[in-house]
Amino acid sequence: MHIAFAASECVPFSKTGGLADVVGALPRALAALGHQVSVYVPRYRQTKLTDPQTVVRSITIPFDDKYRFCSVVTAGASAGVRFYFVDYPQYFDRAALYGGPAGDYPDNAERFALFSRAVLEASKVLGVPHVFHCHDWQSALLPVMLRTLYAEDSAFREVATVFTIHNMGYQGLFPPDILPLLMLPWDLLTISRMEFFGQVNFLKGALVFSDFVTTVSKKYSQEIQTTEYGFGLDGVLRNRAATVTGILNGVDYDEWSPQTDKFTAAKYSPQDLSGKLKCKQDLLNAFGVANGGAKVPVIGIVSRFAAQKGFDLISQIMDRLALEEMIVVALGAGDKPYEEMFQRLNKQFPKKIAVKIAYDNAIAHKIEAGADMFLIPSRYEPCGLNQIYSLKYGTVPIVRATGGLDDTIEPWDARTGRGTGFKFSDYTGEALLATIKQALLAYQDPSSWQMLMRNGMSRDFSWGASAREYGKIYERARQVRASANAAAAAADLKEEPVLG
């Protein structure tokens, strides 16, 4: 089967979050599994390429100021993947992916609708797909377009699409008027299609014209037809529930082992922890600490600093935390007010809490390796791939029971050695706290805390189990089309008049 990523970032080439570490890693493992594979990003300025190649040298996309031309280049192929790079320096060669200090570009609607339609021409140059797999609003107008623009292109007539959420929060919400300027109908601002409280979403279009949508992990799946987690549009999500489906990610282990990682100070394994001693000392050098010592527990931080992460119960709880022997090591960046929580709580507790403001993948490899416990109090957590991260290093995770968080860790029981971590499920400071607590009084059992750790190292969550489940959707995503296709054949035959 010919698979065709969209997608806005993917590591190597572009990375904001985790969206580009599933665009990167995925792929891969499908070709593995012995599909043929393509992914189409943006080519923007961080974007790094060894002898590109033009592929596609002009795609005239039409909007109603004016016509843009673009270009595809490509890499080559990498482990059976081959990638595609939308070329148009005017939207893409840029400081960021999506803005900047002062907020979203406000060009963002045209720069990702110029994408999606690259990506549907360029695919009749290159190689049309059978299914189309799209990620997050930033190419959610792809299927839209599909369905409504090229509803006619018999080139795509048998093409099926889906579409995975990564994250309900981050929806493209624009005005009414976006419509003409794309050059899309104006039918599509109604309640059954785009329309969402008097905006357009472009979220919303995708949930409403993929064959079937994903979410990265089980639980997830269930929240967001929840009015708690769908974000206003669980609604949506309910009417079609029966191709709604969760998938958890996997995690690249070449990337992330204890045994092989080029940033630690020492490598170590299951059966031998010794090395994650040394990493501990390096982790508390890195961040200047000097009140640390062999036998102080310390609890690891690497996160986008946003509303979402649940930092704020860290501040509700951090005079008391304050009290434990204890040492907070925290990297990240984000929104001003939580960058500005964090250097204030570090100044308030010097000997508690050290912070980087900082996207540093060096220091997050050291945090899993050298920390002995890694908290992610999330208010809600679509997959979550720290905790993955942290289990494979041994580093035991603190969660708040929620999505893929409460997917992946099972909780500690001394009495019979089972479990990875610490889970809480009130949103409150105190059940944080009573959860940190918990697990500091483990700690204090190095016997008994090294099953724990080796439990968790022991888990897979590697690609390839998730790679052969993608694998059954795009069947079922070809079987819903395939359906649709048939039904809007009988229903065009009935509707032609009889002659006589």
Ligand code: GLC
The other form holds:
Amino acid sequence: MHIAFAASECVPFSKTGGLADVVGALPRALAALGHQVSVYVPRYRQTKLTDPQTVVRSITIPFDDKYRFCSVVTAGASAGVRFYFVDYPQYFDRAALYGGPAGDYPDNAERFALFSRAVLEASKVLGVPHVFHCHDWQSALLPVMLRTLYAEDSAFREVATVFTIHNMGYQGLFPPDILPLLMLPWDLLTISRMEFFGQVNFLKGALVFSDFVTTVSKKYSQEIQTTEYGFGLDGVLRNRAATVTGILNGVDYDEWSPQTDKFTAAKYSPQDLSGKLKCKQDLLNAFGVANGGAKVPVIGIVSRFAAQKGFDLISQIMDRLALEEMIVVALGAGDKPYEEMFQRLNKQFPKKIAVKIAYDNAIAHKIEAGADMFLIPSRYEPCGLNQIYSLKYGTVPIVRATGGLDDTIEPWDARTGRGTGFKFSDYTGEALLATIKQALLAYQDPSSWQMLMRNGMSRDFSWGASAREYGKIYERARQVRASANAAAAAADLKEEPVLG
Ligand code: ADP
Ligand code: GLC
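Could the form predicted in complex with the named molecule be given as well, to go with the form predicted on its own?
Starting with the chain above, the whole complex follows.
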């Protein structure tokens, strides 16, 4: 089957978060199963290409004010996957992917509408797939356009769409007059389509028009059908519950394994954990923290700083956590209030929390390898990749039991020797503190702690199984499309005037 991915990020070409890891790895796993896979992403300033070749010189994208003309370049194929980049420097050759310190770029609707439409047009030249697989609000207009503007285009009649929600918290909300600018029909502005409290909601469009909707863990697929986690779109998902499912993300162990990691001070494995101590020392050096002795547990954090990630809970408990023998080492960047909060905590408790405000892949790897525990207290977490990396590095996760965090971490039970980490449910500082204390206590018993580490290291979250599940969903999406086409054809037939 030919599957074309359309997404706004893809490792190694562009990244702000886990979406990029998924779009970088899942296509390769699908290609290994024998599928033909193309990946379309925008060509940003940070996209480094060796020897790019132009494969579509000019695509006309009509906007109401004036036409825009973009092109498509390829960087060739890697591991059986062909990568295409939509090139339109006016929109994508910018300092960041989505916005700067002043907020989101004001023309994000136009930028990603152009991208979605360019993918459809380019595919007519480069190969129309059996399935378009779109991700998050940035490529959400593709299924919308396919069923509206392109409904009569015979090139796409049989083509199915699968849409994956990586995060319900980002929906792409724009004022109604964006519709005429993008030459989209006004009838999209109805409650059953894209209207959302008077605005146009790109994500909602994809949830309405795609043949199948997936999200990145089973638990999150259930949570987003509730008002608590649905960000106002839970009803839309409940309406189509039969074609919504959760498929857990895999991870790429070529990038994230303590046995082969290029960024760490030493390699180690479940059989020989000794290198981890060197990694811990190297991590403390990188953060300029005096060695409190190998016995002092290090709690690592690597994160986008956003409300989703639950760090307000740390601020609530830091004065009490500081009384414990431990040190927190945090790497992150994002929303100003959280950056400032971490800097403030570092000033207040310099011996207890070390902080780097940055986006730095090498340091992220050093934390995964050098920390003893890894903290993710998220308010909500569709999947989460860092806790899965942590398991492989024997860095014991402490997580809130939500979304993919709940699906991937099994609670440690010292009596049975089973489990891989520590979880709490209530979104409160008290629950977090109690759980961290439980982990610190467990750390005091080195032999059972090593069993806990090895339990996690033995877990396998590679992509193979999830890629096979996606394969089944692509088949189902094609069936949904075929039935919809058959139903439409039957309705047309009924409307034919009876002759004679
Ligand atoms: P999300 O996509 O919500 O940010 P995930 O856990 O799915 O969360 O993925 C985050 C990815 O981004 C991981 O690969 C993580 O290592 C990386 N990452 C997040 N913040 C940073 C940072 N400050 N520096 C380097 N890598 C980061
Ligand atoms: C999102 C989610 C994260 C998930 C990632 C990849 O950014 O916040 O939980 O792991 O997408 O699917």
